[in-house]
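The data below hold one chain only, encoded as structure tokens and taken in the form predicted on its own.
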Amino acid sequence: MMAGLVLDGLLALLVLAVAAWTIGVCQTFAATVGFTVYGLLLAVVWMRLAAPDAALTEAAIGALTGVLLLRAAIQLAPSEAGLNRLRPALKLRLLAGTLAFAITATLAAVVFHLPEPAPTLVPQVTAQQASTGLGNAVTAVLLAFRAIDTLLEAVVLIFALVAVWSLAPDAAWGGIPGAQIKGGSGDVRAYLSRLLPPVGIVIAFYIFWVGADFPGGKFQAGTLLAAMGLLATMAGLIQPPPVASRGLRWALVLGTLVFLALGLAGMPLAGAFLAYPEGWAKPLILLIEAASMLSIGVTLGLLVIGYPAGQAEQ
């Protein structure tokens, strides 16, 4: 117990530690570095909570925003010098830590004054649960209580992918996205991306489909399939298609529209939109998440690629 509450206490000042660091430190490139550390402890944190499907979400948000950052860290820093130059003055730089500490300390106000017992819609939760036929809480609430939450959710991904590639050239828009990279057969990519995709694929459908019933989902396993379709990309393996490609947008919209077309169709059968028709709610949940995985794997993939950057074949 003592142990616990140590480690607890260590982990707790460390994450303290590493976001004063990334929010103190200069160099763009150090911060996004800090950054993608800190959302690593988190998930730990969020392990030391028993919550492995946060923990779980927060590791691959973590990584995915990591690699982004990264690659517009490196990409500003030739202008980075210049910038740092125009440092804010010394009031207003005490002016936003004094705000950010305000902000702090009435969370941590309102934190320790929550009522005995917190409120909470467990009881709520659990009641319901065996209407779904699913052993996983995280997922009943995420595709059967809240399930337009989820849906608005999958939609958000998409605007964002189509937000990175508005910033592609006139000429470039249709074409190839990314920059083209051309592996050799001893390349270590070559090796690795070889390697590691077919275990990585058999894990991904894994934590989908135990999903349902333990920690992990569809969210979890499109990471790992983007992550594994990333790693052939940059050995030069694999080519992304078009972004014009119509195969390639039916991938990216496949999981919402199986999300919304199940939506409507529990109207008439089940009384209301995104509704589950009695004895169904299960194999649906599973029809959605299956369709959502590939989508997502797809986008975010696509979201680390970038937009196109090349002349546009005619």
The other form holds:
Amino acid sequence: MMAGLVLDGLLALLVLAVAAWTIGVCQTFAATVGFTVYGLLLAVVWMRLAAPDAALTEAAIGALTGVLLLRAAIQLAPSEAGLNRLRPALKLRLLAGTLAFAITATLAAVVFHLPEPAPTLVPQVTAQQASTGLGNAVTAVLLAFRAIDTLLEAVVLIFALVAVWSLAPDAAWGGIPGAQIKGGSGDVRAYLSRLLPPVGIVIAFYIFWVGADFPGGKFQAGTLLAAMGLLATMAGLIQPPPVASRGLRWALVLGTLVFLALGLAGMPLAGAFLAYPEGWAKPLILLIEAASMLSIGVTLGLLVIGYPAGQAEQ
Amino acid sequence: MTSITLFGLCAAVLIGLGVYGLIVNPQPLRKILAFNLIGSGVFLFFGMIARRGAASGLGGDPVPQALVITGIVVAFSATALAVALLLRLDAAGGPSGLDDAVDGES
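What would the structure be for the form predicted together with the partner chain, given that what you showed me was the form predicted on its own?
To see the whole picture, the full complex is given below, headed by that same chain.
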């Protein structure tokens, strides 16, 4: 108990130190490297908070965010060079510090005055969980009890991608997203992107499959698929399809369409939108998860790749 | 002092750090980064609440945990959009900083 508290204390200090470094360091590139490390440390914190599903998501999404920010930092380096030397006025720093301190102090006070006993929905979840046939309570919440949140989230992802794509210059619209990368078949990126994806794809499907009963699920699996695709793309071994491609667009909306269709079918069959007929919950949830995993993987990967820039702007 | 309280305080400090960075750092990319720091602090705070709801064999309340997972993915998509906007602005030759953030500097 005591050893656990000491370890947690050290972990919290490490997280705060990396976070502070991310905010305070001069170079933007160094800050993004710090932020990538921070994402991995947060995954450990989630494990300590007994939330393995959140830990998997944080680790996977943290890595994608790292790639996104590192690449942006490199591209923006020339135009940010001047800004890196600027120091904000002392008055501004003092004001910001006071505001930040007030927010932290308020939240800290809240931590010590939370209601006792802690409110919890565990009894309701465990009472209903058997009807879904799922062993993982988090998956049961995501795909059955709060399915509407998960459905809307998939829609948000697609909207975000539409927004990113719509930033494309007129001339490049419909083209291949992101910067074109010339592959060198002999370099280490090409080697890694031949070595890792077979393993990564198997692990992704495993995480998806066990997600019904153990930590895992479509978000984590989809993120892993996206990472494998990005690896091969950045090594120049594969090229993302043009954004005008009909097949790509179907792949993007497949998960949401399956989810919506089965949700609507629930109205006549089970009496409510997004309700599952008795005894059919688990197979239907697995079907939704499989379709969503592919769509989420493609969407997340393309979000990192960015808008079609055409030839002129590279 | 328990581990749960400890991570709650950690989340509170992370949110404060993020707010400070959001206001003080003049580079837009650093503001996106700071905003993500605030977000992760809020998620962690939520995770702490979930951990307090542990009961009957479950390590934490699965409802807030599921919402956090949704939140992490949505936060990522918002970050990707913000970065894309920034890169497009840069490619179009727009201003690299936000004027009021560096107002009055020496």
